[in-house]
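Next comes just one chain, in structure tokens: the form predicted alone.
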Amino acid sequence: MRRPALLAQLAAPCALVVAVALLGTLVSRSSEGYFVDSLVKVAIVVALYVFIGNSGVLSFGHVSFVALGAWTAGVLSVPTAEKPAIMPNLAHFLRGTTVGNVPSLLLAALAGGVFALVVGLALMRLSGLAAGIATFGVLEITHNVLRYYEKIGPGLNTFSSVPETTGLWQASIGALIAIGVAFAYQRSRFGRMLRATREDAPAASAVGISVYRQRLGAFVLSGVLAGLAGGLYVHLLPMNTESLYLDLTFVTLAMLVVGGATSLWGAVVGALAVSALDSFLAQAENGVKVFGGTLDLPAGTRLVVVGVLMALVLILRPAGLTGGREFSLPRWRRP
């Protein structure tokens, strides 16, 4: 491929993250979060898409990834003197150590890499539907350990006292960094061979391609994304377990869905177009004045639409609004 046209691709996702981080400037200071939750989702979305996207094996179980980055992020960063108060069964070594911003996100990329190689070891030669119940039941099992084991985290209270430090800027920083090495993965030769034995299995493995060791390596790789994102998550707003579970994992889905599973261009343009979407169906759940009239949606009416929306693309362009391609220049014709 031409070196302008590779540039392209990549250039076209980062560019349309700074402009989201632009745009979030221009607003007021309550309208900003809606801008940073949605670099966050980029970067979940990006995480996502580096499995399901190569692999073409549904998982559900990736926001259990995001949930263990957000933990581990955010009782690292409490400061020590508060953690008796929220979290008081908290375990001894947890409960004298506090890190910075910073750590406290690569520890929660660690985290989610660690438990996805843990998971990944005995789940990766499913494919199908044994798949995806599968890494559905790793999200069943992270969930409630992490709502009724006081030993690592609040259990069933938010988790308070986190230092909110991700704003714009870090979250677009967070966001380029998942789309750039989710970029680098697929251009190498690990994501070509991976890709292969997505679009043919037997016939990858004929040629001498391991299955599971691809697929191993691509899960293992967006868990370490996944937790970088959970940890820019819990230093984004205060949160529970009910925040990481079945409401996150079906509107990731949507947005990779949505957008074009099998490209990266597909799943930052998901991210956004359904963050907005997402965004502005909550501020209507509120109250929200629309051409002078007010619009007010019942609770859960943004889950209801968002699904419409999936089960329409997938009828209508199943290949997403991308058509599971990656972003390219026009070509112009000579006369």
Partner chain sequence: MILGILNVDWQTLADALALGAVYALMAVGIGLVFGVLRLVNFAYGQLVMAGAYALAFASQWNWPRWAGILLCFAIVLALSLVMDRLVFRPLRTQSPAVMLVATFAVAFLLQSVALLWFGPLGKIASSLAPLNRPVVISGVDIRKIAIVAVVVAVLCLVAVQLLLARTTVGLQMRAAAMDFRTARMLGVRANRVIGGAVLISGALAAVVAIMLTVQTPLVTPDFALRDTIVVLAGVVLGGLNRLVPATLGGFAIGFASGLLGGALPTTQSQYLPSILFAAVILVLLIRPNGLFTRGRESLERV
Contents of the next structure:
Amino acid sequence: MRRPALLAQLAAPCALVVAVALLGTLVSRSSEGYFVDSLVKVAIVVALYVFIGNSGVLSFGHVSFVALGAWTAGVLSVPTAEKPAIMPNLAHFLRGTTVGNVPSLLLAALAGGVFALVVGLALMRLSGLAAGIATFGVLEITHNVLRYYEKIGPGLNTFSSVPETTGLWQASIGALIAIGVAFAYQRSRFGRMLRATREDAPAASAVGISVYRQRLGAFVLSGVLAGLAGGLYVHLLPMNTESLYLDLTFVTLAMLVVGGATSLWGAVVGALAVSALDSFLAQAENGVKVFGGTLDLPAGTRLVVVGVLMALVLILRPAGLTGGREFSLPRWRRP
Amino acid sequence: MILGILNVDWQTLADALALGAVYALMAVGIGLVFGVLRLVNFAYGQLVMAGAYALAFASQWNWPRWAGILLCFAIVLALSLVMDRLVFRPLRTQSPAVMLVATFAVAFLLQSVALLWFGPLGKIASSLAPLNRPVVISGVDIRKIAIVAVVVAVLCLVAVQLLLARTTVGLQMRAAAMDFRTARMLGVRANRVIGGAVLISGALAAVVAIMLTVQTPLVTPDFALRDTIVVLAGVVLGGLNRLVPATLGGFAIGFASGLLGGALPTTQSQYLPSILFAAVILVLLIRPNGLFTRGRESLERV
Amino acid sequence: MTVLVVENLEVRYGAVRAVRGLSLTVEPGEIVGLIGPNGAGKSSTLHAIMGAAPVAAGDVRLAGASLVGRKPEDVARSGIALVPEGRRIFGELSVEENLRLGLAGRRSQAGADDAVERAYELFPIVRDFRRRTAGALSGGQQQQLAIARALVAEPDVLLLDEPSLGLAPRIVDVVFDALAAIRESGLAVLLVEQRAQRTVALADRCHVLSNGELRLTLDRDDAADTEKLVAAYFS
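Now show the form predicted in complex with its partner chain, given that the preceding structure was the form predicted alone.
Okay, now the whole complex, with that chain kicking things off.
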């Protein structure tokens, strides 16, 4: 492929992220949160994309890695003095340990990756529906354990007192890292091999590609990115196990599908488009002025609209808004 | 003796059987539609939820019981047909993954609609509450609903079995589940068998709604959501591409969760979902096509 | 009167044109053969008639009415029955249930029992094994069942896709004899086959298809002319 075209494939999603971040600096303090949130969602959806997009195997389990990343970064970031109040049953070795912001994010990424490795070693043999259900099982187990096992976190309670360090800066850097890693991966030998298995698994194995190993590699890489995104997420706002369960799974999958699951560009566009819509509706649920009138939607409209959008895209345009293709510059016809 | 070891009393056993029976019905409902459409209907629980709301409203309006049950059937069947028309049919030619994500979206959509219309607090469906009273059978207290649920489930299963085995549309549904393309070229009308499967599946959802509201009268937007997730796991566990294994899987997971839920102390039973899903994952790894299927069968249609 | 007309048919899968400009007709009481090497477009033609393959151009008419764009089940119910390649028996159902599935293609359910009875008479083996699981039958028995299943719909046109595939010569005789009997009953038969010589000998006319195009039409007298057959195949 021509170099400028390749460059555009990486530059376009990055430019979009930077544009959102810049836009975020212009708005009010209260609206800024939406922009930061959408950038974290970009990181999560790109993490999802690395596995689902390249392998074609469905995973309902990625929010587990986000959740573990969030728990890791959260537990390690709450100031030691406040830990007994929030997490009275915390395991001894966690009680005395508190690390800085960046190390907590790195450890979150590590935790996501290790978890994905453990899960993937077993699950990457499956595909199709079995994979869908098994990854769903992982989500259930993770949610269940984080909810009740109070030695590693706040359990049912909300994760408060985590320093809220994820602002526009960190979120956009996180999203850019995710995009960069995803791009490097899909251009690499491994990425191409995995995509070959997506198109035709028997043919790919026939030429010597190990479907299992390629899928596992992508799964771990996406686990690392998901863990990192989870770390960013917990530093963004106080959360509990319910914030890292079905709703997030649904919304992030919707973003990936709406954008177009088979391209990085689709993942980023989908994440930002659905985020924009979602934030607007969230605002509207509290009453918002549009074109001179006040739009005041009842609470709960958001998920309805996102659900309708996702169903519509799946039915009318199953390849997503971008058609599942990478960004390409418009071609100039020579006279 | 085994009951003694597990510290299970007869009431728990009866409740577990009843839960297994209800889950078996859900498994049949999911399995029938999968058979003809190769589509795992994640939104099955929302059909049950809609039926439960119908019962709750009927009891709020003080309708007689039969009218409430009728309303429940009407709502669930109508919603099933709409779902078929608007979602299943346009997606018929898509990959299983796309269809699974799509029904996941529909499930969320319906749940959100319920939240929007009926609020998060829930409504009480109380007209069938008397079924919760116990009857004494040779000195043991058993809740009536446990007996009713088992009997109704057996009747429904027999009815579905007869319908599949003895009627023309049943034969056509079985053939379509095996080889849809050939069945169509023989003159089997696709929309008719799909419509048939969707309707039976919907009727079973209505029955399930009635059974579950007796046990859990508080109807919220996430009513039956957890049950559906567990049943789906059970169905895949049993083997999705055959109705009998799927039903057994549904029953097994319902019975197991009822038994464990009743027998384990709270500190352990709160981890019940983990135990169940760990078991499911383990089985999938050993037998990706299900526990109760023979030989090597592909889960997806080629 | 001509019952089945195929006119300038073009079947296209994406960029691949499987059939190009094919025209043929079949009259009642006539067997028309369609022969040619693998990939010549024979099965695609049958699928296009059944509404199960994309028709890019041309027309298919049954007794004057166009079938293009209709669903497979509607084509079947309008009077065309297919005996598919590989027989496509429902192996887990009983022989009788397989036969009853063929009734779905009838225009009216009146007289269904008589139709089943006539199919049994033509293929006694199907009657003898009607309680068995169809998957347990031999290949030849399954082929007879597949033809019987098509016949109970009492179609005007019978399409057969390589009915002799994988059968022992003795069984091929049974199948071809049955086809001759079916012709006597006044059906229009379109027979796709690989066994060129036998097909030319049986059919009233035989079209040779290659790379999706009609190359040559042979009549019954050409069966003995091996050179002409070889030339038609490898042109």
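For clarity, a rigid core is taken as the largest C-alpha set superposing within 1.5 Å between two forms. Everything quoted here is computed from the prediction, not taken from an experiment. Positions refer to the first chain, counted from 1.
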Problem set entry | Large Cα shift (2 Å or above) at Leu26 between these two forms, core-fitted | no
